[in-house]
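Consider the single chain below, provided in structure tokens and representing the form predicted alone.
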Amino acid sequence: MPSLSTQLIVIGGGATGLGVAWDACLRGIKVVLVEQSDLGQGTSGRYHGLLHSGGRYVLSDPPSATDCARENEILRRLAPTTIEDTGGLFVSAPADPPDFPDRWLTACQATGVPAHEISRASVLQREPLLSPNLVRCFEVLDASLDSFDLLHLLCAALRARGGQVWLRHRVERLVQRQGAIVGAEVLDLATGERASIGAQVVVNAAGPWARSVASLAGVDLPIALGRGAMLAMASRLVSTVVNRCKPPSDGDILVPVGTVSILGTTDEPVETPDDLTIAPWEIDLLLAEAEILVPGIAGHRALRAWSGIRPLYRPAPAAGAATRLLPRAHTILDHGETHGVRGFVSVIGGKLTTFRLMAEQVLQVIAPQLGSDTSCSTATTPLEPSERRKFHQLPGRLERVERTQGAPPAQLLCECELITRSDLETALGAIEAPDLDDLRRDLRLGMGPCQAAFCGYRAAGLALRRLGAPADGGLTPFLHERWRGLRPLGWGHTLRQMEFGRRVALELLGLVEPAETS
């Protein structure tokens, strides 16, 4: 078995894991990050796109509110190219508790969350589709954040500092000697080969899979999993993040992200991190709540629904508590102190907005164990902007395709998202062990109104020609993922598009329909 030695192993390729590895690299610590799939495959890539102002938590979770407010300001300096400064609103409707806005505003002041009241007339001038029946309106510093871009910047930054990122590698075993974790055995999921990595410390930042990773060390991690469903509308109905100014509940936010509007979210307890089922009642609830903010929203076209899993810390005193009621603040557990397993640390919970702070606090725990006394510099070290094109942004996309400067017109593979053949060829050459779903995260392949009915088989044909395997170019698993969450949306234009795409895939291309697509 091939082997190597490092100082730190980080398990998990979401924002938290990448943030820990980046912070460690800046301190001169040797790092190997291991991720079982692709960047952003878990919670970091399955959220509603919000850069939190902290306003959502000023009453329900004040520490999280303060952390979000501070990290919001820092992240705008570190990675401005990943953020669209939409601004944010908190608005109360006639049926919302009338005393809540004043209590909320007082809590904003106490937690350091910038907020001020503005007139309903100014809000409606900015967002004409909002209900004219709104009672009170407040402005906050919310924004939309492209997590895929952020994760790529973090990955590039830590690699530039000498860190290693092993994608599509799964930790099969944690090596334990004399009560301490001293390394891991890792399986390459693409080749089936195994490798051994020796390390002084292992950080478990596996998100929803953190409990499974901890079990490899004989540790029972107190985690609760909350599944949240979200719904993307096919057009951008608002240009500002809009929150309900009421106690946190299902369906209380509308986020403009790129070309779409996202309705979120529900919160249902689940037992496994792979339970991404979406119930029809969740779609009905999201639309009903959004109707209060944007009257007639059900008449607009829904694009798709998806869900993500929130890993939340639930110690014994909170056993049985609903996931909606658990704090969103993060928890760091040094298992040398909690379970007698030295060299092993888990980080649970938190928000994508606070990933940098979470990483800094993890390093405060493990840096002394690694013999490092270098202070944290992530708050003042900008991430280098990426050369990745902003496929999700409306301005300039069509101009880039049409402006050929004497060259032949660009050949489009995806008309919805304006992805060209050269875009896909470049991505196929750059990505590690590519599959079409990874290309979706990089290029937005198949994320437009047709949901890969046309671009899916074109991209698969190009992938097959370039890579030679699998036999269908990866089209079958890609379409199965695209079909997930569509069934509850089956009405109107969406139903017609779904049926057309299904017939193309099943009858023309001869693919097999998955047993469960909702």
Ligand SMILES: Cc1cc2nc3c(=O)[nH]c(=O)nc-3n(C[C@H](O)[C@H](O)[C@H](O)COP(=O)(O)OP(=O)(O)OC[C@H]3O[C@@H](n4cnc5c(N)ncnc54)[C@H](O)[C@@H]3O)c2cc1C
The other form holds:
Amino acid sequence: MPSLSTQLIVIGGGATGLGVAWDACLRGIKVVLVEQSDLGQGTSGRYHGLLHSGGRYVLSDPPSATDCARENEILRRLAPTTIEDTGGLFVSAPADPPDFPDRWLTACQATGVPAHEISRASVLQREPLLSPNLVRCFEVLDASLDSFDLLHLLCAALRARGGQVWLRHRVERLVQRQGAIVGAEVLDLATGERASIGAQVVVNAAGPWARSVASLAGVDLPIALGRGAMLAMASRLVSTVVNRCKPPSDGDILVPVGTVSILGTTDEPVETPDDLTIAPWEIDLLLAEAEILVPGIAGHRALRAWSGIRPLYRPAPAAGAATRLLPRAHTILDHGETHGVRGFVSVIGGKLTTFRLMAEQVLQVIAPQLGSDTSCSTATTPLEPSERRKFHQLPGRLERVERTQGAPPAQLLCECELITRSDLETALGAIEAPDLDDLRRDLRLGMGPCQAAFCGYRAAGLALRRLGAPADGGLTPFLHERWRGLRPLGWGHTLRQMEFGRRVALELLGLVEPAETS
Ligand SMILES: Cc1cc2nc3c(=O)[nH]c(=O)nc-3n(C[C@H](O)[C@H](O)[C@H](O)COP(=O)(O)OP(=O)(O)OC[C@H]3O[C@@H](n4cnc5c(N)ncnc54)[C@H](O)[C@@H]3O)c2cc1C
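If the structure you just shared is the form predicted alone, then what does the corresponding form predicted together with the named molecule look like?
Expanding to the full complex; the earlier chain stays at the top.
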């Protein structure tokens, strides 16, 4: 088995793991990050898209609110290309607790979360689809954050500084010697080959899979999993993030992201990190709650639903509590102290907004173990904009497609997201062992209104021709994944689109087994 030696292994290529690896790298620590899939395949790619102002947590979790406010400001400086400065609103509806807004505003001041009251008239001028019945309105510094772009920036920055990122490698064993973790055995999921990596410290940043990773070291992590469903409406119904000004609950945030608006979330306890099902009542609830903010929202086209899993540290006393009631703050456990397993640290929970701070705190624990006394510099080291274009800005793409300056017009492969053939060819050349789902995360392939009804086949054909790889260019799993997000939305325009896509796949191309699409 090939082997190499490093100082630090980070397990998990979500925001937390990449943040830890980036911080370590800046301190001169040799690091290998191992991700079993692609970047953002876990919760970091399945979230609500909100760069929190902190407003949501000022009463329920004041320290988290302060952390969010600080990190919000820092991230805007470090990675401006990943953030759309939509601004945010907290609005109360007639049925919301009338004493809440004043208590909330006082708590904003106490926690350092910038917020001020504005008139309903000015809000309605800015957001004409919002309900005219809103009672009170406040402005905050929420924004929308493209996690795929952020993860790519982190990965590129990390690699540029000599850090290693192994995608599609799963940690299958942690090597233990005399009460200390001294390395890991990893499986290359593309080739089936195994490798061993020796390290002084291993960080478990495996998100909802943290419990199974910890079990590789014989550590039992008490973790509760909460699954949240989200629903993207096919148009941008608001241009500002809109939160309900009431105690946090299901379906109380609306986030504009690119061309869509995302309603979310629910919070259901689940047993496994792979349980991404969405129950019909969750969609009904999200729409019913959003109706209070945007009357008539159910008449707009729903584009797609998805869900993400939140791991919440649940030490014994809170066992059995509803996951919505468990603290959202992160937990860092040095298993040398908690379980007598040295060189092994887990970081659990938190928010994408606070990933940098979480990483800094992890490094406070492990840097001394690695003999480093260099201080943290992630708050002041910008993540350079990637060399890729910022593909997901539709106006930018449209301009590029239309301004051909005498050259023949670019060939469009995806009409919804305006992805050209050359975009796709560039991405195919840049990604190691790409599949169509990677192209979706990189280019937004198949994420528009037709949900891959046309571009999926074109991309599969091109991938096949370029790479000579999988029999159908990875098309079947890609279509299954698109289908999963459409299935809970079988009414109106979406039902027509689903039926059209299904007939193309099944009857025209004979691609997808009927049993799996029923
Ligand atoms: C429904 C929902 C909505 C949310 N909305 C927001 C929001 O709007 N704003 C916000 O700030 N936060 C939000 N959050 C929280 C935020 O998404 C998470 O805190 C963050 O994404 C967690 O990132 P992570 O890196 O810890 O985990 P993940 O992104 O899940 O990464 C863990 C990675 O570990 C990998 N892995 C697991 N096991 C192994 C193994 N054995 N070997 C190799 N790799 C492995 C997985 O493949 C995965 O990619 C939301 C969370 C949920 C659930």
